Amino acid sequence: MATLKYSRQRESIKEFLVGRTDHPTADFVYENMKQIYPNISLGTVYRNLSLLADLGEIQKLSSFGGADRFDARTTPHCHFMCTRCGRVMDVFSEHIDRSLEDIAADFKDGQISDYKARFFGICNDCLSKEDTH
(Lines of atoms letter the chains of each structure in order from A and count residues from 1; the text may use other names and numbers.)
(Lines give C-alpha, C1' and ligand atoms only; values in the text may rest on other atoms or scores of the structure.)
Protein backbone atom coordinates (compact mmCIF):
# COMPACT_ATOMS: atom_id res chain seq x y z
CA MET A 1 0.00 0.00 0.00
CA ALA A 2 1.34 3.42 -0.95
CA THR A 3 2.10 5.85 1.83
CA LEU A 4 0.05 9.02 1.92
CA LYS A 5 1.93 12.20 1.14
CA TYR A 6 1.79 14.81 3.90
CA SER A 7 -0.56 17.70 3.17
CA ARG A 8 -0.44 20.90 5.20
CA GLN A 9 -3.99 21.72 4.10
CA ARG A 10 -5.34 18.29 5.12
CA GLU A 11 -3.59 18.59 8.49
CA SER A 12 -5.12 22.07 8.98
CA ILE A 13 -8.59 20.74 8.17
CA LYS A 14 -8.16 17.95 10.70
CA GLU A 15 -6.86 20.37 13.36
CA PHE A 16 -9.81 22.69 12.69
CA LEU A 17 -12.23 19.81 13.36
CA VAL A 18 -10.40 18.57 16.48
CA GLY A 19 -11.14 21.79 18.32
CA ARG A 20 -14.86 21.75 17.55
CA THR A 21 -17.98 20.07 18.88
CA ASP A 22 -20.50 21.60 16.47
CA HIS A 23 -20.06 19.07 13.63
CA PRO A 24 -19.51 21.58 10.80
CA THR A 25 -20.42 21.08 7.15
CA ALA A 26 -17.81 21.02 4.39
CA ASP A 27 -18.90 24.52 3.35
CA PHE A 28 -18.26 25.83 6.87
CA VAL A 29 -14.84 24.14 6.95
CA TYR A 30 -14.08 25.66 3.53
CA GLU A 31 -15.01 29.19 4.63
CA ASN A 32 -12.67 28.87 7.62
CA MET A 33 -9.83 27.27 5.66
CA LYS A 34 -9.97 30.13 3.12
CA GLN A 35 -8.84 32.45 5.92
CA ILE A 36 -5.63 30.42 6.23
CA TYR A 37 -5.28 29.33 2.59
CA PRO A 38 -6.94 32.00 0.38
CA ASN A 39 -6.46 29.89 -2.78
CA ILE A 40 -7.91 26.64 -1.41
CA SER A 41 -10.82 25.28 -3.44
CA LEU A 42 -14.04 23.78 -2.15
CA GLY A 43 -13.14 20.61 -4.04
CA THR A 44 -9.87 20.32 -2.12
CA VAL A 45 -11.74 20.62 1.17
CA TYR A 46 -14.29 17.98 0.12
CA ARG A 47 -11.56 15.59 -1.08
CA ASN A 48 -9.56 15.98 2.14
CA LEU A 49 -12.63 15.52 4.34
CA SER A 50 -13.55 12.36 2.41
CA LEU A 51 -10.00 11.06 2.66
CA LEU A 52 -9.81 11.75 6.40
CA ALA A 53 -13.13 9.95 6.86
CA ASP A 54 -11.97 6.98 4.73
CA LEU A 55 -8.80 6.78 6.86
CA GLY A 56 -10.92 6.76 10.04
CA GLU A 57 -9.35 9.98 11.32
CA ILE A 58 -12.72 11.80 11.37
CA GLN A 59 -16.36 10.75 11.09
CA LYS A 60 -18.62 11.75 8.24
CA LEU A 61 -22.17 12.19 9.51
CA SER A 62 -24.85 11.67 6.89
CA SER A 63 -28.61 11.21 7.19
CA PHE A 64 -29.25 14.40 9.13
CA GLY A 65 -31.16 15.98 6.26
CA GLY A 66 -29.03 18.40 4.32
CA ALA A 67 -25.27 18.52 3.95
CA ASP A 68 -22.93 15.96 5.50
CA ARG A 69 -21.31 17.03 8.74
CA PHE A 70 -17.93 16.10 10.13
CA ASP A 71 -16.76 15.05 13.59
CA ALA A 72 -13.16 14.63 14.77
CA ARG A 73 -14.28 12.43 17.67
CA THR A 74 -13.98 8.89 16.32
CA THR A 75 -14.73 6.94 19.49
CA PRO A 76 -18.21 5.36 19.52
CA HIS A 77 -20.90 7.85 20.51
CA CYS A 78 -24.37 8.90 19.42
CA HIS A 79 -25.62 12.17 17.96
CA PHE A 80 -28.65 14.38 18.51
CA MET A 81 -30.01 16.78 15.90
CA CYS A 82 -32.37 19.61 16.73
CA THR A 83 -35.16 19.48 14.17
CA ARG A 84 -35.79 23.18 14.67
CA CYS A 85 -32.35 24.84 14.34
CA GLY A 86 -30.36 21.97 12.79
CA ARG A 87 -27.70 21.88 15.51
CA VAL A 88 -25.95 18.51 15.91
CA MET A 89 -24.56 17.50 19.30
CA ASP A 90 -22.74 14.52 20.76
CA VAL A 91 -24.72 12.26 23.08
CA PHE A 92 -22.77 10.35 25.67
CA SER A 93 -24.60 7.84 27.82
CA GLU A 94 -23.19 4.73 29.36
CA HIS A 95 -26.71 3.28 29.40
CA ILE A 96 -27.26 3.80 25.66
CA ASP A 97 -23.85 2.39 24.78
CA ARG A 98 -24.33 -0.62 27.04
CA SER A 99 -27.81 -1.30 25.64
CA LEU A 100 -26.62 -1.08 22.04
CA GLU A 101 -23.63 -3.29 22.79
CA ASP A 102 -26.00 -5.84 24.39
CA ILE A 103 -28.22 -5.78 21.30
CA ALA A 104 -25.16 -6.28 19.08
CA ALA A 105 -23.93 -9.17 21.25
CA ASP A 106 -27.37 -10.85 21.12
CA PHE A 107 -27.71 -10.49 17.33
CA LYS A 108 -27.73 -14.02 15.85
CA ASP A 109 -27.91 -13.33 12.10
CA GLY A 110 -24.38 -11.97 11.72
CA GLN A 111 -21.62 -10.14 13.54
CA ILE A 112 -22.17 -6.44 14.26
CA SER A 113 -18.93 -4.48 14.21
CA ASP A 114 -20.21 -0.90 14.51
CA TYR A 115 -23.35 1.14 15.10
CA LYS A 116 -24.50 4.69 14.54
CA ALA A 117 -27.41 5.92 16.63
CA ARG A 118 -29.03 9.26 15.88
CA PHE A 119 -31.60 11.06 17.96
CA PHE A 120 -33.86 13.85 16.76
CA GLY A 121 -35.80 16.40 18.78
CA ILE A 122 -35.65 20.00 19.98
CA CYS A 123 -32.54 21.35 21.74
CA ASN A 124 -32.66 23.29 25.01
CA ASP A 125 -31.85 26.59 23.27
CA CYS A 126 -34.89 26.24 21.00
CA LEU A 127 -37.05 25.06 23.91
CA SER A 128 -36.05 28.08 25.99
CA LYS A 129 -36.90 30.43 23.09
CA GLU A 130 -40.31 28.74 22.95
CA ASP A 131 -40.85 29.39 26.68
CA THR A 132 -40.12 33.11 26.36
CA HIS A 133 -42.80 33.71 23.73
Second form
There are 2 protein chains.
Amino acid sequence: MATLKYSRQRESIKEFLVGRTDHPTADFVYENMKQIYPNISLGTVYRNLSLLADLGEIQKLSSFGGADRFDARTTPHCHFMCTRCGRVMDVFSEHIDRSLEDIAADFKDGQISDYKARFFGICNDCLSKEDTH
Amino acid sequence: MATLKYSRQRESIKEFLVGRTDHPTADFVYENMKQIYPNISLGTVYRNLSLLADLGEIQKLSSFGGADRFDARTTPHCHFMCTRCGRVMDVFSEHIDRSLEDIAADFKDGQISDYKARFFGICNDCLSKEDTH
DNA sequence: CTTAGTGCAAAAGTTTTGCAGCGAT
DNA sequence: ATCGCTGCAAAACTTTTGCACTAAG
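The form predicted alone done, now the form predicted in complex with another copy of the chain:
Every chain and every other molecule in the complex is listed next, the one we just looked at coming first.
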Protein backbone atom coordinates (compact mmCIF):
# COMPACT_ATOMS: atom_id res chain seq x y z
CA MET A 1 0.00 0.00 0.00
CA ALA A 2 1.46 3.28 -1.05
CA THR A 3 1.40 6.06 1.53
CA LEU A 4 -0.48 9.04 0.26
CA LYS A 5 1.49 12.24 -0.02
CA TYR A 6 0.11 15.71 -0.29
CA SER A 7 0.12 17.36 -3.69
CA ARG A 8 -1.16 20.85 -4.44
CA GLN A 9 -2.23 19.72 -7.89
CA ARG A 10 -4.49 17.05 -6.46
CA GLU A 11 -5.95 19.45 -3.94
CA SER A 12 -6.75 21.99 -6.66
CA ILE A 13 -8.36 19.37 -8.87
CA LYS A 14 -10.57 18.22 -6.02
CA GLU A 15 -11.45 21.80 -5.12
CA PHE A 16 -12.26 22.60 -8.73
CA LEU A 17 -14.64 19.66 -9.01
CA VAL A 18 -16.37 20.41 -5.72
CA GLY A 19 -17.14 23.90 -6.98
CA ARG A 20 -19.03 22.71 -10.05
CA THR A 21 -22.43 21.20 -10.65
CA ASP A 22 -21.79 20.26 -14.27
CA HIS A 23 -19.71 17.13 -14.82
CA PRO A 24 -16.43 18.06 -16.47
CA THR A 25 -14.24 15.78 -18.55
CA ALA A 26 -10.57 15.22 -17.69
CA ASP A 27 -9.54 17.52 -20.53
CA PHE A 28 -11.78 20.31 -19.25
CA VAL A 29 -10.25 19.97 -15.78
CA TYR A 30 -6.81 20.06 -17.39
CA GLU A 31 -7.58 23.27 -19.31
CA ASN A 32 -8.73 24.95 -16.12
CA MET A 33 -5.81 23.69 -14.04
CA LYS A 34 -3.40 25.23 -16.54
CA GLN A 35 -4.54 28.64 -15.34
CA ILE A 36 -3.13 27.82 -11.91
CA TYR A 37 -0.26 25.50 -12.92
CA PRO A 38 0.80 26.43 -16.48
CA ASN A 39 3.05 23.37 -16.69
CA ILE A 40 0.64 20.80 -15.31
CA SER A 41 0.36 17.77 -17.56
CA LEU A 42 -2.73 15.94 -18.72
CA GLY A 43 -1.22 12.75 -17.32
CA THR A 44 -1.12 14.28 -13.86
CA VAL A 45 -4.78 15.26 -14.15
CA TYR A 46 -5.73 11.74 -15.19
CA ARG A 47 -3.63 10.18 -12.44
CA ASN A 48 -5.18 12.40 -9.79
CA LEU A 49 -8.74 11.97 -11.02
CA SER A 50 -8.21 8.24 -10.99
CA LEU A 51 -6.69 8.37 -7.50
CA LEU A 52 -9.49 10.54 -6.12
CA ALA A 53 -12.04 8.16 -7.61
CA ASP A 54 -10.30 5.19 -5.97
CA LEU A 55 -10.39 7.03 -2.65
CA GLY A 56 -14.11 7.56 -3.13
CA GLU A 57 -13.75 11.33 -2.98
CA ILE A 58 -15.10 11.79 -6.49
CA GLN A 59 -17.07 9.68 -8.93
CA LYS A 60 -16.04 8.71 -12.43
CA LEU A 61 -18.92 8.56 -14.89
CA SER A 62 -18.25 6.05 -17.67
CA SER A 63 -19.80 7.14 -19.79
CA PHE A 64 -22.13 9.29 -21.77
CA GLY A 65 -20.75 8.58 -25.21
CA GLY A 66 -17.45 10.44 -25.36
CA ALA A 67 -14.88 11.09 -22.67
CA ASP A 68 -15.47 10.11 -19.06
CA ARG A 69 -16.89 12.75 -16.76
CA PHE A 70 -16.16 13.45 -13.12
CA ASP A 71 -18.45 14.34 -10.26
CA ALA A 72 -17.53 15.45 -6.75
CA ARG A 73 -20.93 14.54 -5.29
CA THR A 74 -20.53 11.62 -2.95
CA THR A 75 -24.16 11.15 -1.97
CA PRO A 76 -25.84 8.50 -4.13
CA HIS A 77 -27.66 9.96 -7.10
CA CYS A 78 -28.27 9.39 -10.80
CA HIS A 79 -27.60 11.42 -13.91
CA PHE A 80 -29.57 12.95 -16.72
CA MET A 81 -27.97 13.77 -20.05
CA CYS A 82 -29.53 16.12 -22.56
CA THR A 83 -29.22 14.42 -25.94
CA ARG A 84 -29.29 17.79 -27.66
CA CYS A 85 -26.68 19.88 -25.82
CA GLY A 86 -24.80 17.09 -24.03
CA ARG A 87 -25.19 18.64 -20.60
CA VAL A 88 -25.18 16.21 -17.66
CA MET A 89 -27.32 17.02 -14.63
CA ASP A 90 -27.90 15.33 -11.28
CA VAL A 91 -31.08 13.42 -10.56
CA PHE A 92 -32.17 12.76 -7.01
CA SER A 93 -35.04 10.36 -6.44
CA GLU A 94 -36.14 7.92 -3.80
CA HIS A 95 -38.07 6.00 -6.42
CA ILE A 96 -34.96 4.83 -8.22
CA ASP A 97 -33.12 3.73 -5.10
CA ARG A 98 -36.09 1.74 -3.86
CA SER A 99 -36.72 -0.02 -7.16
CA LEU A 100 -33.05 -0.69 -7.84
CA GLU A 101 -32.82 -2.46 -4.51
CA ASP A 102 -35.82 -4.58 -5.52
CA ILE A 103 -34.05 -5.50 -8.73
CA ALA A 104 -30.87 -6.41 -6.87
CA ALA A 105 -32.91 -8.72 -4.63
CA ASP A 106 -34.55 -10.39 -7.64
CA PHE A 107 -31.34 -11.03 -9.57
CA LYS A 108 -30.36 -14.70 -9.46
CA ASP A 109 -27.19 -14.87 -11.57
CA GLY A 110 -24.92 -13.02 -9.18
CA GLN A 111 -24.64 -10.69 -6.23
CA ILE A 112 -25.33 -7.02 -7.01
CA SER A 113 -23.36 -4.57 -4.90
CA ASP A 114 -23.68 -1.34 -6.87
CA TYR A 115 -25.69 0.27 -9.61
CA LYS A 116 -25.71 3.27 -11.87
CA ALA A 117 -28.70 4.75 -13.64
CA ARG A 118 -28.61 7.27 -16.45
CA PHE A 119 -31.52 9.10 -18.00
CA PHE A 120 -31.73 10.67 -21.41
CA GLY A 121 -33.98 13.34 -22.85
CA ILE A 122 -34.13 17.07 -23.57
CA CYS A 123 -33.26 19.63 -20.91
CA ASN A 124 -35.48 22.66 -20.24
CA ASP A 125 -33.09 25.06 -21.94
CA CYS A 126 -33.18 23.10 -25.18
CA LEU A 127 -36.96 22.66 -24.92
CA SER A 128 -37.51 26.42 -24.66
CA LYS A 129 -35.25 27.09 -27.64
CA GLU A 130 -37.37 24.61 -29.58
CA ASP A 131 -40.57 26.50 -28.74
CA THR A 132 -39.44 29.59 -30.64
CA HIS A 133 -39.66 27.78 -34.00
CA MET B 1 -31.65 10.45 -46.25
CA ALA B 2 -29.54 7.73 -47.74
CA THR B 3 -31.37 4.73 -49.15
CA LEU B 4 -30.32 1.57 -47.39
CA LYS B 5 -28.67 -1.06 -49.55
CA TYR B 6 -28.20 -4.70 -48.70
CA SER B 7 -24.77 -5.83 -47.56
CA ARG B 8 -23.86 -9.38 -46.66
CA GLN B 9 -21.39 -8.06 -44.08
CA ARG B 10 -24.11 -6.18 -42.25
CA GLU B 11 -26.42 -9.18 -42.35
CA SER B 12 -23.73 -11.45 -40.91
CA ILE B 13 -22.91 -8.99 -38.15
CA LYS B 14 -26.57 -8.76 -37.16
CA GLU B 15 -26.95 -12.53 -37.30
CA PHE B 16 -23.84 -13.02 -35.20
CA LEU B 17 -25.10 -10.67 -32.50
CA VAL B 18 -28.57 -12.22 -32.43
CA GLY B 19 -26.99 -15.61 -31.77
CA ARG B 20 -25.20 -14.48 -28.63
CA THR B 21 -26.25 -13.73 -25.08
CA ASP B 22 -22.95 -12.21 -24.05
CA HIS B 23 -22.32 -8.62 -25.18
CA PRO B 24 -19.39 -8.57 -27.58
CA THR B 25 -17.17 -5.60 -28.32
CA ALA B 26 -16.67 -4.34 -31.88
CA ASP B 27 -13.26 -5.95 -31.99
CA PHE B 28 -14.67 -9.32 -30.95
CA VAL B 29 -17.28 -9.10 -33.69
CA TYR B 30 -14.49 -8.20 -36.11
CA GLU B 31 -12.39 -11.22 -35.13
CA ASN B 32 -15.35 -13.52 -35.68
CA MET B 33 -16.38 -11.91 -38.96
CA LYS B 34 -12.89 -12.54 -40.32
CA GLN B 35 -13.68 -16.25 -40.31
CA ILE B 36 -16.41 -15.58 -42.89
CA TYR B 37 -14.87 -12.57 -44.68
CA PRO B 38 -11.10 -12.76 -44.30
CA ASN B 39 -10.68 -9.27 -45.76
CA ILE B 40 -13.37 -7.51 -43.77
CA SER B 41 -12.10 -4.35 -42.12
CA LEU B 42 -12.61 -3.12 -38.59
CA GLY B 43 -13.99 0.11 -40.04
CA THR B 44 -16.74 -1.82 -41.78
CA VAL B 45 -17.65 -3.53 -38.53
CA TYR B 46 -17.83 -0.21 -36.70
CA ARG B 47 -19.85 1.40 -39.49
CA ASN B 48 -22.36 -1.45 -39.53
CA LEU B 49 -22.68 -1.66 -35.77
CA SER B 50 -23.30 2.07 -35.68
CA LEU B 51 -25.83 1.82 -38.51
CA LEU B 52 -27.67 -1.08 -36.90
CA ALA B 53 -27.82 0.83 -33.64
CA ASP B 54 -29.25 3.89 -35.43
CA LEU B 55 -31.89 1.64 -37.01
CA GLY B 56 -32.76 0.36 -33.55
CA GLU B 57 -31.96 -3.22 -34.51
CA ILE B 58 -29.23 -3.51 -31.92
CA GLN B 59 -28.19 -1.60 -28.83
CA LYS B 60 -24.87 0.03 -28.14
CA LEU B 61 -23.77 -0.16 -24.52
CA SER B 62 -21.54 2.77 -23.59
CA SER B 63 -19.97 1.65 -21.49
CA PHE B 64 -18.63 -0.71 -18.93
CA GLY B 65 -15.18 0.76 -18.62
CA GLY B 66 -13.40 -0.26 -21.80
CA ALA B 67 -14.71 -0.66 -25.33
CA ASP B 68 -18.39 -0.35 -26.14
CA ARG B 69 -20.43 -3.52 -26.23
CA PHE B 70 -23.30 -4.48 -28.50
CA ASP B 71 -26.55 -6.24 -27.75
CA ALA B 72 -29.13 -7.57 -30.22
CA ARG B 73 -31.91 -7.65 -27.62
CA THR B 74 -34.49 -5.04 -28.51
CA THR B 75 -36.88 -5.55 -25.59
CA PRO B 76 -36.12 -3.10 -22.78
CA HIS B 77 -33.82 -4.53 -20.14
CA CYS B 78 -30.83 -3.62 -18.01
CA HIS B 79 -27.35 -5.02 -17.62
CA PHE B 80 -25.22 -6.56 -14.94
CA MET B 81 -21.44 -6.59 -15.11
CA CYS B 82 -19.28 -8.87 -13.04
CA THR B 83 -16.45 -6.73 -11.70
CA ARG B 84 -14.24 -9.80 -11.39
CA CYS B 85 -14.48 -11.50 -14.81
CA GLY B 86 -15.95 -8.63 -16.82
CA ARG B 87 -18.89 -10.62 -18.10
CA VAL B 88 -22.03 -8.65 -18.95
CA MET B 89 -25.43 -10.28 -18.43
CA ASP B 90 -29.01 -9.20 -19.06
CA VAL B 91 -31.31 -8.15 -16.23
CA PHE B 92 -35.07 -8.17 -16.71
CA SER B 93 -37.35 -6.52 -14.18
CA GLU B 94 -40.72 -4.84 -14.00
CA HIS B 95 -39.54 -2.79 -11.05
CA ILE B 96 -37.39 -0.54 -13.17
CA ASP B 97 -40.07 0.28 -15.70
CA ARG B 98 -42.56 1.16 -13.01
CA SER B 99 -40.18 3.48 -11.21
CA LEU B 100 -39.04 5.13 -14.43
CA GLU B 101 -42.41 6.79 -14.83
CA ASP B 102 -42.22 8.07 -11.28
CA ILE B 103 -38.78 9.51 -11.82
CA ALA B 104 -39.68 11.08 -15.14
CA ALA B 105 -42.65 12.74 -13.46
CA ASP B 106 -40.48 14.01 -10.59
CA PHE B 107 -37.70 15.42 -12.74
CA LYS B 108 -38.14 19.16 -13.23
CA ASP B 109 -35.07 20.16 -15.25
CA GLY B 110 -36.02 18.45 -18.52
CA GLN B 111 -38.09 15.82 -20.25
CA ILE B 112 -36.88 12.24 -19.76
CA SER B 113 -37.47 9.91 -22.70
CA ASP B 114 -35.10 7.03 -22.05
CA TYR B 115 -33.00 5.43 -19.36
CA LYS B 116 -30.23 2.93 -18.92
CA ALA B 117 -29.42 1.10 -15.73
CA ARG B 118 -26.29 -0.91 -15.03
CA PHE B 119 -25.58 -3.13 -12.07
CA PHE B 120 -22.25 -4.22 -10.72
CA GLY B 121 -21.23 -7.09 -8.52
CA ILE B 122 -19.89 -10.65 -8.62
CA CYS B 123 -21.47 -13.29 -10.85
CA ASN B 124 -22.32 -16.77 -9.56
CA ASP B 125 -19.40 -18.38 -11.39
CA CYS B 126 -16.89 -16.12 -9.70
CA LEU B 127 -18.64 -16.51 -6.34
CA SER B 128 -18.34 -20.31 -6.50
CA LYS B 129 -14.65 -20.11 -7.42
CA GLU B 130 -14.19 -17.92 -4.37
CA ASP B 131 -15.78 -20.57 -2.10
CA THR B 132 -13.03 -23.08 -2.81
CA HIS B 133 -10.44 -20.97 -0.99
C1' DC C 1 16.99 9.70 2.71
C1' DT C 2 13.03 7.56 0.80
C1' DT C 3 9.50 7.30 -2.27
C1' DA C 4 5.14 9.41 -4.03
C1' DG C 5 4.02 12.83 -7.33
C1' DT C 6 5.17 15.53 -11.56
C1' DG C 7 6.05 17.01 -16.46
C1' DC C 8 7.02 15.34 -20.70
C1' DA C 9 6.45 12.42 -24.39
C1' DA C 10 5.53 8.19 -26.35
C1' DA C 11 2.41 4.54 -26.64
C1' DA C 12 -1.80 2.00 -26.22
C1' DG C 13 -6.62 1.37 -27.02
C1' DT C 14 -10.89 2.68 -29.24
C1' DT C 15 -13.42 4.79 -32.85
C1' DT C 16 -13.88 7.69 -36.93
C1' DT C 17 -12.90 9.07 -41.55
C1' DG C 18 -10.95 10.06 -46.50
C1' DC C 19 -10.58 7.76 -50.56
C1' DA C 20 -10.72 4.89 -54.61
C1' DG C 21 -12.94 0.88 -56.18
C1' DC C 22 -16.79 -2.56 -55.77
C1' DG C 23 -21.46 -4.06 -55.59
C1' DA C 24 -26.57 -3.50 -55.00
C1' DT C 25 -30.53 -1.48 -57.13
C1' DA D 1 -25.60 4.52 -64.20
C1' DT D 2 -26.10 5.83 -59.52
C1' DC D 3 -24.69 5.92 -55.09
C1' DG D 4 -24.26 3.14 -50.79
C1' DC D 5 -20.85 -0.07 -48.99
C1' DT D 6 -16.18 -1.95 -48.63
C1' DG D 7 -11.17 -2.45 -47.60
C1' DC D 8 -7.34 -0.01 -46.47
C1' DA D 9 -4.88 3.24 -44.05
C1' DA D 10 -4.37 7.35 -41.68
C1' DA D 11 -6.04 10.16 -38.24
C1' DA D 12 -8.60 11.54 -34.20
C1' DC D 13 -9.58 11.00 -29.61
C1' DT D 14 -9.17 9.27 -24.88
C1' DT D 15 -6.40 7.28 -21.49
C1' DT D 16 -2.24 5.03 -19.76
C1' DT D 17 2.60 4.58 -18.95
C1' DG D 18 7.99 4.83 -18.82
C1' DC D 19 11.34 7.82 -17.29
C1' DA D 20 14.18 11.20 -15.07
C1' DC D 21 13.42 14.74 -11.85
C1' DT D 22 11.07 17.23 -7.91
C1' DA D 23 9.17 17.54 -3.58
C1' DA D 24 6.72 15.70 0.63
C1' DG D 25 7.40 13.16 4.84
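Positions refer to the first chain, counted from 1. Basically, rigid core = biggest C-alpha set you can superpose within 1.5 Å across the two forms. Just so we're clear, the structure is a prediction, and the values are computed from it rather than from any experiment.
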Has the Cα of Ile122 moved 2 Å or more between the two forms, judged after a core fit? no
Taking the rigid core as the frame, how far in Å does the Cα of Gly110 move between the two forms? 4.1
